[in-house]
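Have a look below at one chain only, the form predicted alone, in structure tokens format.
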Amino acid sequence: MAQLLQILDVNKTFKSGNSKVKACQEINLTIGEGEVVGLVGESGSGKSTLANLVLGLEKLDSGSIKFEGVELEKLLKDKSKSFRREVQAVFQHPLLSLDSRKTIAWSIAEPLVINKIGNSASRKARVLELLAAVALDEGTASKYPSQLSGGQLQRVNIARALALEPKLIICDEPVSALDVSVQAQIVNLFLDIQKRLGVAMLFISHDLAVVRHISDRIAVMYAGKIMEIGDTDDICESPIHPYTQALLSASTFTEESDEGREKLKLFRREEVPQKGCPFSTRCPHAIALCREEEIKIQSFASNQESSCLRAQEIFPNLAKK
């Protein structure tokens, strides 16, 4: 599989009154070409940051981010704006990704206009293909944004995103302001869409099931930190990190057992160590050494790497690659 994207040791802190916040530290992720990968952690561990870093809207402390081998920086000075039709952004909250005061049609066709792609009656026909393509009736484009429900508008969304058909879409946390029952269809939507349009995905959310239902891999992020990376079914049944093991816990729990909800209290930024494994202070495993040796990811005979010190420790069987 061709790499489409590459993100090469990226590093990018914020200042935050007189301290500093390491949004993102040493990050190495790849995407493949119509691959979807999933990258998965607590609200303020990164992950925005990142698809920022990647849609060029953030800049980069150090590190690389190259998409089909070409500098992000070079494509960005590029005016040709290729780069901005080849990726795609959909965002968490679908209202505010719209203008209010014009129509769906107009939304949707936006990205046409802007590229100077066709007339007005292709863009029309495009513009009821797209609408077609997320389940939506051609009645939908004389509508304004009030007028359709939250799943309505991301299906908006979603239309908008595929209307210059890129290669790559950055999905950032884009079911997490529905309700439950309209996630699993807007999931379910990206999952079809992949497989009719080979497009590649980075998926963000907060939530490893509904990362699980459709990435090829995942890649599961802490305090600006990779902490495991490997195929789904390998992360989601045989986890290495004890964070992916707090995590997967925490999202399958139930009302009569708040084991999981215990394992991940409320994330704070102010509680991560300044060396060590950023999770040391939360995690049942940690010893002294945790917290002083600086941590490295590293790869397993599982095609797992994770970035535990103890990894062999707690699994004994577990051979490094």
The other form holds:
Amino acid sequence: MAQLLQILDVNKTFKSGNSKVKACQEINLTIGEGEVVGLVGESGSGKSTLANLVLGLEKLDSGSIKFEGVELEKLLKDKSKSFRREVQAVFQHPLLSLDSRKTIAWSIAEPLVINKIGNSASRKARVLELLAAVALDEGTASKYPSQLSGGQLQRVNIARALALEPKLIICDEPVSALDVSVQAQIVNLFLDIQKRLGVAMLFISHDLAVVRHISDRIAVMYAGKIMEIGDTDDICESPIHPYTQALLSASTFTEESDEGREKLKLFRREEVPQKGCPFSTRCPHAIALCREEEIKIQSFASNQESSCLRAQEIFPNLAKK
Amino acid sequence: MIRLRAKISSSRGQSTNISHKVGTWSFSAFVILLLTVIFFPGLFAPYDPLELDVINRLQAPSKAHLFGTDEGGRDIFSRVLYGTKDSVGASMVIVLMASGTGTILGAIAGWFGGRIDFYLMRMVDVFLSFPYLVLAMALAASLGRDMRSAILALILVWWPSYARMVRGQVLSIKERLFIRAARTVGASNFQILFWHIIPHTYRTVGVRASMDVGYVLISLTGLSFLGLGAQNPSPEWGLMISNARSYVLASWWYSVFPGIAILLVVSLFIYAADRFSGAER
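With the form predicted alone already on screen, would you show the form predicted in complex with its partner chain?
Below is the entire complex, every chain and molecule, led by the chain shown above.
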């Protein structure tokens, strides 16, 4: 699979007064063409910052992001705006990401107008086509955002993101603000679109159950660092990081009954330590070494990568690559 | 009846909608009436506002001359109607120009920030640090004593307050998610400014502008009264009152009717704007 997006050693720190928040540290992640990569982690783990960095809405401190092998900085300066056509976004709040004073048709057509695609008649036809693609009826076109429900609005946002036929869609918690029943519909819509158009996605969520449903691969983030990356099935069935293990044990998607399932107990959340593994203060397996040594992501057989120093001790049948 | 009331109170959105409509309708009706008088004063005025009729000078109000006549025998009722253009019409133009300039410059300052913001806002500070009427007088006098310079002076004095208000709004609008969303589809700075940001300031600017028509009218007639605006024989209201000064004791109608016209229009604009802004909330 050809690499579409490469995130290489990316760092981003936010400073306000004396406090520093390391939102992203040494992030390495690649997305292939037509691949769906899920990014999970609890709130504050830096997932959205990473999305903003990829979209060029924030500047990175160090490292590099490449799209189709070309540096992001160069792409953003390019007058032809090809990057803006090829990478689109769907955000968490469906209502807030639409301009309340514009009709739905206007909002969906906006990307086409900005990128000077088609004339007004062809754009009108395209808007109706897109509305049909996200299962909304034609009457929606003339409505305003305040007249639609959350699920319908998120469909509008998806239609808008599809308008330019992008190669990559960054989905930043696209279902978190929705009802559980609507969440399933939207996730299925994403799956359907992915199958039909073969578009690559970075799908961000704090909900492992949602991410598992849609992703080919999953990356787990904690306090600005990637803890584990691997194929969806491997991550969900045989995690090789205690944090992933804990996330899984707290998830509700497992089919076996809850009774036999053991929930992993974590220590209370404290401030992220300055040194060593950020998860060491909560990890049940942490030893003195974990609080001293800087973590490094290591590859294991079965294509999984884990940043846990003790991975091989904790998960005995793990073979190093 | 009960059902009707239940319907209205059942959703707050609906009830504010109704009072919003009443406010907007009464305001638009009032403005349309004024515009008709401004563009077609001949439809209502019985006499030519400039035609002298010295035999009938300083006549008290009667059936023939509703508001009486002035020292040249001209019909004051007709002059007040014709003067609407010079007084109210000019005030509307001033507010339109000032709010337009102020909105665009304020939005640019708020959106781009940095040095542009700094210099634009210091300029605004300089204008706002003078008492506005004194500044308007100085400007009008230095630009030449005629209507055009009075209008220009008031536009210059009035735009900074709009710029400051809009800048403040833009600072909060630009942090909203739909602006980010517009960025991700490739919108340029000016597309974001004119398609997404400025339309969101229309409401507050509109309310403010409708109120300002009243205040500008007072200032404009004030300038004319002082001889810095309209010149004789124009039927501008402030100028008419100025001319009437020598006859105040003997011919009360000469100054009172243009005065009532000013009072009426100013208070109606301010009242309408107040209703309007109440309905907006």
